[in-house]
Amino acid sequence: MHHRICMVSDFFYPNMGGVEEHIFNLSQCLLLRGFKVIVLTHAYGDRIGIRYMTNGLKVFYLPLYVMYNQCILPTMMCSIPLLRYIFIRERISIVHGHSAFSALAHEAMLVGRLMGLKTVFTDHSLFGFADTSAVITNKLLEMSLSNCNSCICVSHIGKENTVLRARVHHNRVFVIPNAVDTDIFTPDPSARSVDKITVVIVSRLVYRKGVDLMAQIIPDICARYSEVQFLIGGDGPKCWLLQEVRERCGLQDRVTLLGSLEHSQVRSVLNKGHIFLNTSLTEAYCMAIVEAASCGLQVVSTCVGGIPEVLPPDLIYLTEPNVQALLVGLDKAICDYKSGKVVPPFKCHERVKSLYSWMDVTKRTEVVYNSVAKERNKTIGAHLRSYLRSGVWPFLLVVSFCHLVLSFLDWLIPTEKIDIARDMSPSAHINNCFKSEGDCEWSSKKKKS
C-alpha cells in the first residue's frame, strides 16, 4: 500500500532534539521503501520556504509567527489556506504529527481530519497530572487526540501516560521505540583518556534532566576519586548551576562545558568517555544512553518514565533519582571498569546495533498506516461528536468554523485549479542531482538523455 505523508512538527532541524533526529530518519527509511515524505515545520531565521535534504526529502519552512519556545502561535484558522494548499499539491494522505507542544501538528492534523485525510500522532513525552500547566496540556491534547486515527508511543510507559491523561483508547495506541544510528555512533577506544576515567553528560540543562542532581554529584565523586573527570556537553537555562559549582569546588581542571554541541559532534564526545551519566527526572526514551552503549560506554541512569525498557540490565545502572542512589550506582559503575567487570565497546556496540535499527521502526510505524488507511472518512457530524467526547464544547464552534473556511476555499479555489506537485524518488535525486549529506538547495540540473 503506498502512502503520501506529511510530517509536522514545530520542531525540526536546524533545531536539535530527539524529536527532529525521529523525523528526520524515520522519513528518510520511508524515503527509501518507496513513500512519498514531506516535513512542515515554521521557519527558523532566514530559512524560510521549500528546501530540500538528503535523498530528496522536501521540508516546507512556513512563515509562521513563533511564540514561545519553537512553538508557534495557536490560531487554529490562520494557517488553514496554507495547509490545505499542501495538503493537495503534495497529494497527501496522512498526516503525521510529533509532539505533544507542537502547535502546528495539532493544527495541521485538525485541517487534515476535516479535509478527509488520516492522521496519525506520535507522543514523544510523559506528562504528569497535578500542577495547572499538566492539566491544561492534558485536556488540549484530549481535545486533539480525540479524532486522530492511530496514536504511537515510544515506550509502554508513555502509552499508559497517553492513554490516561488524554483518554485515548488503548487499542489506538501503538508502541513503537526509537533507535540509533548504529553506522554513525561506533566505538573509538583510541580517543579515550588512558590514565584518567572520564564521565561524560551529554544533555539539555534544563530542570527536568536533572541538572540539580549533577551540581551535587560531581563535586562529591570528584573527591572520592582523583582520576575522574568530567565532560559535559550541552546548553540551557541550568548551565549556570554548573559553572558555580566548578567555580566554587576549584574543579576547572576537571570539569569541562563544552557548550551546546552540534548532532555530528556528539560521537566524538561520547569516545572520549568510559561512563556516560545521565540524571533526567522524567523521561518517555532517552535517545543518549541509547547512542553512549552503542558507543560502548558503561551507562548509569536513573530509573524513571520509560528507562528501564531501553537497555538491557548488563548496559546499564539504574538507579533511583536522588543524589545517593547515583553516587553509588557511579561508585559501581567505576569500581567495575577498574576491574575489568564491563562490556567490552565493541561486544557492546553489537548489542545495541542488535536492538534497534531505524528501518525496523519505520516497518512497524507503516503497520499503523496501513491500519488507518483502510477506515472509513467520517462526516462532519461524525467528526464534531468525536471531538465532543472531550467535553469542550466551545471547541466544536472551532471546529464548525475551520470546516466553513474550508469549504470556502474549495468554493474560492478548486482543487483541480492547484497545480499538483511532481515527485522525486530518492534514487532520481541521487542519480540526477548530487549527494548530499545534510540540508541543501535544491538543483534543477538533470543529465540529458
Contents of the next structure:
Amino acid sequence: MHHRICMVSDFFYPNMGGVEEHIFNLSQCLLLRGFKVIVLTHAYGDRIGIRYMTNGLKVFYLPLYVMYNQCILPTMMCSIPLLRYIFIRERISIVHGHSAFSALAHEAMLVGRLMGLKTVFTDHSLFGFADTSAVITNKLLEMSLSNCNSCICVSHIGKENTVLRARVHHNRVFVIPNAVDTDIFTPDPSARSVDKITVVIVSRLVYRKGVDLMAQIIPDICARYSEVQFLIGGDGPKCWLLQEVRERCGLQDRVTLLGSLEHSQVRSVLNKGHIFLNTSLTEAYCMAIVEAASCGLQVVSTCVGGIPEVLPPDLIYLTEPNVQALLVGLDKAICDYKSGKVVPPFKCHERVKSLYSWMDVTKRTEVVYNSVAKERNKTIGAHLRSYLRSGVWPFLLVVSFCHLVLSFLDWLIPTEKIDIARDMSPSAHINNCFKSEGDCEWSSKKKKS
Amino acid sequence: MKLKKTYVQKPRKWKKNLYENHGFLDNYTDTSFLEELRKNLNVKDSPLPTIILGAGRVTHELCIIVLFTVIFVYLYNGWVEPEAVFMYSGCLTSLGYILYRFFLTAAMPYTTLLKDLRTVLVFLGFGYVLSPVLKTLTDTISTDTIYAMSTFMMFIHLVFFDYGISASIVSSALSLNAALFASVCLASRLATPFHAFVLLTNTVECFALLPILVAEIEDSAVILSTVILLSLVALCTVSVTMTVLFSCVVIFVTIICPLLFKKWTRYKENIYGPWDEAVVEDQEM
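Let's compare: the form predicted on its own is above, so bring in the form predicted in complex with its partner chain.
Up next: the whole complex, starting with the chain shown before.
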C-alpha cells in the first residue's frame, strides 16, 4: 500500500533530542521504502519555509508563533488554512503526530481528522498523575486522542501510561521502540585510556536526568578509586551543580565537563569511555544507553520507566534511583572491568545491532499505517460523539468551529484550485545523489553520515 | 474497528521487554498489563473525630476573630471601660504566659523571663506613645470602607493562618499583618487614643501571642466547645441575627465539612506506577 505520510511535531532539527531523532530516522527509512514523507514543524529563527534534508525529505518550517518551550501557541484555528493547503497540495493520506507536548501535532491531527485523513500519534514521554499540570495535560491528551486512529508508544511502560492517562483502548496502542543507528555508533577500543577507567555521562543536565544523583556519586567514586575519571557531555540549567562539586572536591583533573555536544560528536566521546552512567529519574525509552551499548560500553543505569525493557540483563547494570544503589552498581561495573568479566565491545555492538534497527522500526510502523488506512472515515457527528466521551463539552464547539472553517475554505478555495505538488521518487534522487558525488544540496543539511 | 487478534500463538511466553517478542503483534496486550499499577498509596483514612478536631482549628480561629470583634463593639459603644478590658485581657495573657513557659515548654532560666518582661514593657511603652498616631492613621477613611476593609483583612488572616499543616499557602507573617491592619483600621473609629491602644494590645494578644500558646496545646474537644460557646454567648449580647448566622457557619465548618471530607475520601483515586518520576532524597554533601 502506498501512503503519503505527514510527520508533524514542534520538535525537529535544528532542535536535538529523542523525538527529533525518531522523526528523522523514521522518515528516512520510509523514504527508502518508497513512501512519500513530509515533515511539518514550526519556524526556528530564520529557518522558515520549505527545506530539503537528506534524500529529499521535504520539511515545512511553518511561520507560527512559538509560545513556550518550543511549542506553538495552540489557537486550534489560526493554522487551519495553512495545514489544509499543505495536506491537499501534498495529497497526504496519513497525519502522524509526535510527542504529547507538541501543540502543532495535536492541531494538525485535528485538522487532518476533520479533512478525512487518518491519524497516528506517537507518544514519547511518560507522565505522572499526581500534580495539577499532569491532570490538565492528561485531559488535553485524552481529548486529542479520543479520535486518533492509532497510537504508538516507545515502550511497554509507555503503553500502560498512555492507556491510563488518555483512556485509549489498549488494542489501538502499538509498542514500537526507538532504535539507534548502529552503523554510526561503532566501538573503537583504541580510543580508550589504558591506565584509567573512564566513566562517561552524556545527557542534558536537567533535573529529570538526575543531575543531583550525579553530583553525589562523583565525589564518592573518585575517593574510592584513584584510577577512575569522569567525562561529562551535555549542558543544561543544572550544569552549575556539577561545576560546584568539581570545584569543592578539587577534581578538576578527573572530572571533565565538555559542554553541549553535536550529535556527531557523541560517538567519539562515548568511545573514550569504559563505563556509561545514566541517572535519569524518568525515561520512556532512553536512547543514550542503547547508543552507549552499541559503542561497547558497560552501561550502569537507574531502573526507571522503560529502561528495564530496553537492554538484555547482561549488557546493563540496573540500579534503584538512589545514591547508594548507583554506587553499588558502579562498584560492580568497575570490579567486572578489572577482572575482565565484561562483554567484549564488538560483541556488545553486534548484540545491539541484532536487537534494534530503524528499518525494523519502520516496517513495524508500516503495519500500523496499513491497518489505519483500512479504517472507515467517521462523519462529523461520529467525531463529535467520540470527543464527547472525554467529557469536555466546550471542546465540541472548537471542533465544530474548525469544521465550519474547513467547509468555508472548501468553498473559498476549492480543492481543485490548489496545485498538486509532484511526488518525487526518492530512489531516483538517491541515485542522482550518488552520481554527483555529494554536491547536491540535500546531502549536507544534517550531519548524519 | 477491531484489530485482528490472530497473532501467531507461539509456545514462547510474552516478555515485558522490547527485543524478544518476535511473533507477537505490536498491539498485543499481555495479561500482565498494568499489573504494577498501585492506587492510593498515601491515602490514610482518618477517623471522623480527628477530622472534626482538625476542622476545629479553623473554627477556633474564627471564634477568636468574633471575640475580638465583640470587644471592639463593646469599646465602640462605650459599654465597657477600656481600663477594664485592658486589665482582664492582661490577666488572661499572664495566665497563658505562665501556662506556656512553665507547663508546656521546658522551664526557662530566669534571664528568659527578664527578656520577655522587657519586650512587654517596650511594646506597651511604644504602643501607648504611638496610639494617637495609630488612631488618626485611617481617620479620614469612611466608616463603610473601614468595616469592609477589616472584614476583608480578617478573611485574609483566616486564609493564610498557620493551622499546623505545611502547605505553600501558609504565611504566618501575612496572616498576622492582615489582622494588625484590620485592627488599625478599626482603632480609628474609637473615642480616645487609649481606646485604640487597648484594642491594639488585644490584637497582639489574640493574633500574635495566642496562636503560639494554641500550637502547644493538643486539639481537644473541651477547649474547642468552650471557645465556641464563649463566642456565641458574647456575640448574642451584640446581635441575635449575627449569632444565628455565626452558628450556621460554625456548624458548616466543624460538622458538615468533615462529613463531606470523610464521604469523598472514598472517591480518591491516586495512581502510581513505574512511570512516576523518581524522587531524589537530599544527602549531606
